[in-house]
Structures are given as structure tokens and as C-alpha cells.
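Next up is one chain by itself, shown in C-alpha cells, the form predicted on its own.
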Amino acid sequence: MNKVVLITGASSGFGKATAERLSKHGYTVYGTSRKEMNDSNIHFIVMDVRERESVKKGVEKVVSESGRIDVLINNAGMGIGGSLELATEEEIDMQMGTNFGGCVNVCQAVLTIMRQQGGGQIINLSSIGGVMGLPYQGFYSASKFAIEGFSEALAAEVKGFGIKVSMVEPGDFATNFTARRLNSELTAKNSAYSASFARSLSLIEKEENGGLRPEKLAEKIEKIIECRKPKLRYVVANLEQKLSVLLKRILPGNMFVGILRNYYKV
């Protein structure tokens, strides 16, 4: 059977690369974007994952046209850089509401469909920033930590309905995420944080721009879809970043935070 896949945030980056790969390999792919998009191989839907009514209408459109949703890939997300102390209420709401709230909204809308059809698969995009708190990306990390806890609980709750849940934890990738990151003006102008923030941000941007290609992550997601018994977590990163995830698991907390401080020049 030709699987029907819904990918949020499919207009660029991971979402676009994954949508293009799966469409090329015979999947029926629906991709979401906040603006109108045209593509002969991908069925684009206008959806704002932060708005429940928008999500509801988008999911209903997929089901009305294809009759089912076999795979949901929650990819939509954004980043805001800055100090935790100076983050505004608007910045916090935007960061948490898009990355975590958006994931929850789409999962809730699709889960009912998957239970009714007797199964399905959900792949949530986390990050290695979802297993370690990254300096000056604190609320981004918080949003991804939230996805980790949510997905772990979800996997336990829906296994009995034949629904498989996995998380993908990417490291640094060369996408337009870097250019689209919003950075805190208050942090950049604050004498206590500005110099440290500038050093850290420079390193972050350098590593992202020199990171892996999004097609590598798209290839991994396809393998997860095709796997009969997928794992809960998949780290997709270079060797150094995979090692950092391992160190986080085995080192004392204070020691690991020290490593992060030195690495990010905080």
C-alpha cells in the first residue's frame, strides 16, 4: 500500500528534503507551510501549527483526499537565541508554542485518525539540544526537552493502538535555520551578556553552516519509516556530537555543564 505521509514545515530545510525524498520514492506526501506553496510532487497545505483550528482543517483535508494518514513527521520549528534572563514573554511563547505546542497540536489531531484506522507512525523532530541545555539557546532546548518527554509518554500510551513513535535528534545541519534564527536584541545590548553571547553565537553559526546536509536526515527518516520495529530515539549527527550525547549520559552534571561552558565560550 502506498503510504500517506504528513510533514509539517515542509517548505524548507529538513521538511523539504524529506518531502522530496519520500515523494520521489512513491509515498503520497502532504507538506505544510504557513504560506501558499506549489509543487507537482508534494501536496501542500496552508497550516499554522500553533493554531488548533488551522491544524484541524489541514488534517481533515488530508483525510478527505487520501482517506488516511499513515505517517506524521512533526518537523515545524524555529529558534530564538539569547539569554534566559532577558527573554521576553513574546519570545518564550513563540519558541515554546511553535516547537512544542505545534507538535502537540498536530499529534492530537492525527492520533484520532490513526486509532480509527488501526495504526500509524509518528516521528517527532527533537535535537541534540533536546538532551542537553545549550547556552543562549535555552528556550529552544526547553522546547525540545519537552518534545522528548511528551514523545516518551506518547509511545507508552499509544503502542496498544498499533501506533509507533520515534524521535530524531539532529546535530548541526546546513539549512536555512541559521539565517532564520531570531536573536534577542536585549541580550545583544546588555553589558553583562553581550560579549559572551556574541562569542557563542559566532561558534553556533559556524558549526551549523558547516554541518551535514539535510538530505542525510531525510534518508534516515525514510529508513525509520521502513523499519518494522523502529527505535524510540535516533541521533543523527557527526561523530563529535554523537560523543557529546554519550558524555551527557555518563558524566556528572556539573562536569558536563563545565564542558558546555568551555566549548561555547560562555
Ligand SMILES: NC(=O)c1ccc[n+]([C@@H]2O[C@H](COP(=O)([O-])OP(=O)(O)OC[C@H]3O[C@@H](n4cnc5c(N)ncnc54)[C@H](OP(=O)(O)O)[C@@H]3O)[C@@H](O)[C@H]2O)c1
Given for the second form:
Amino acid sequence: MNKVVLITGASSGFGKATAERLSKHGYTVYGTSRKEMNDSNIHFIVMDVRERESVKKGVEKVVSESGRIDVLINNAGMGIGGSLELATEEEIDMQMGTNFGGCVNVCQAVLTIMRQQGGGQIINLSSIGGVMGLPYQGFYSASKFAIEGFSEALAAEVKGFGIKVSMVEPGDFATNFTARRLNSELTAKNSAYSASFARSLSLIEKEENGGLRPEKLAEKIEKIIECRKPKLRYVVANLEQKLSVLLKRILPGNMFVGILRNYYKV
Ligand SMILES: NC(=O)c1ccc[n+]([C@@H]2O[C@H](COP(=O)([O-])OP(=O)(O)OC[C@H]3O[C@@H](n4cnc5c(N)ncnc54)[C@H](OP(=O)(O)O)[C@@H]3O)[C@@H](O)[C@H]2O)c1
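Let me have the form predicted together with this ligand next, following on from the form predicted on its own.
Every component of the complex follows; first up is the chain already shown.
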């Protein structure tokens, strides 16, 4: 029987590349977007991951059509750039509500189904920003650190039900993420952070735009699905960024902050 996979945020970037790859390889793929989408190979459903009712309806649709959900990939997400001091309440809600709240909403809706069917697999999109606090992407990092803590605890809670949980921690990839990033006007215009933010942001954008292709991540995700005993965490990044994750683990905290300040031209 073909595995049924639900991928949030399948209209673009990683989600799109993963949905296309899995559907080509025989999986039954359901993908979400906030807008109506049509595709001959992917079953699109309208879902805003921030809205619990929208999530509930979308998940019910998948189950009523396919009878089960074998794999959930929590991928929907976005980024906000700016200083932590000047982030507005609305920006913080948007960042945490989409990335972390969205992941929680969809997990909660799908876990009951996976438990009842006797197992399943959840793959949550974190980031190397979920391993280190990225300057001027602080609430983005906070949302991914939250996903890290949530997913680790979830893995412990649901292993006994036959549900496997993994996190993918990508480095820089060229997707629509960069163009869609919302940048804080309060930080950018006339603040104590403006000049340093401008330097950092141009570096961040340059690295993302020259980043790896999303198809590479899609290939990795398929391997994780096919692996009998998947790991809890997978770093998918270029060598330099993999090294930064290693340094984060071994260096004293303040020394690593110094490296971050220097690297991001803060
Ligand atoms: N690109 C990178 O370098 C990078 C690195 C590390 C981690 N990531 C993570 O990878 C994930 C995918 O990002 P991407 O790079 O593929 O970006 P992308 O090309 O901008 O795609 C983002 C996807 O998320 C969906 N989305 C956004 N807000 C949503 C909401 N409230 N409800 C439902 N769907 C929503 C979008 O769908 P609609 O707009 O159609 O609704 C879109 O399909 C994110 O979690 C991101 O944090 C990206």
C-alpha cells in the first residue's frame, strides 16, 4: 500500500520539491497552502497552520479521502528579520504562531490519528537557526528552538505508540523564503541597529540566494521516510554550516556568540 504523506506548505520551496519527489516515487501526497491550488499529482488542501479550525478541517479531509496519514511533514514557515528589541507584538505572534504554533497545531491534529492507526512518522522542519541564535533573526531562531524542544519531548512521549519523530535542520537553501521574509521597519529605519542590521541582512540574503537547491532536501526527506530507524536530528547544509553546528556544541557559549557577531557583521 502506498504511504499517505501530508506536507504543510507544499506550494513553494522545500514543501513543493518534497511533494513532487514523493508523488513521483509512488507516495500518495497531500500538500497544504493557504490558497487554492491545483496539481494533477498532489492533492492540495487549503490550510492555514495558525488556525486550529482550518487545520482540523484539512486533516479530516485527508483522513476521509485516504483513511490514514502515515507521514506528516511540518514544513510551513516564514521568517521575520529585525532586532529583538524593536520587534512588534504582531511580528512576534506571526513568527511564533506560524512556525511553532503551526507545527503544534498540525501535530496535535494528526497524533490522534497516528495513535489510533498504530503508528506513523512526523518530520518537523527546524533549521540551523534552531541550534544557534541567529542575530537579527532572533524570533525566527526562537521559533525553531521551540520546535527542537517540542520535537525531542514528543519523540519520547509517542515512541511507545509506534510514532517516529525526526527534525531536519537545513542550512541556507535558495527558496522563496528570502523574498518573503518580512523585515522590521522599526529596525531598518533610523534605529540604533539600522547600520548593523543592513550589513547582516545583506549577508544573510546573499547566502540564502546562493544556497543549496531544495531538491537536495527533498531527497534527504525521502531517505528519512525510508529509513527503518530514523535519527532524531539531521543537519542538511554545506560543510561550513555543518562545522558551525559542531562548533556550537563544543565551544564555550560566549566564544560562540563572538563568532556569530563577527560572522554576521553585527
Ligand atoms: N530556505 C532556507 O534556507 C531554510 C533554512 C532552514 C529552514 N527553513 C524552513 O523550511 C521551511 C520551508 O521554507 P522554504 O524555504 O521552503 O520557504 P518558502 O519557499 O517561502 O515556502 C514556505 C511555505 O510555507 C507555507 N506557509 C507559510 N505560512 C503559512 C501558514 N500560516 N499556513 C500554511 N502555510 C504557510 C507557504 O504556503 P502558502 O504561502 O501557499 O500558504 C509555502 O508553501 C520553513 O519552515 C523554513 O523555516 C528554510
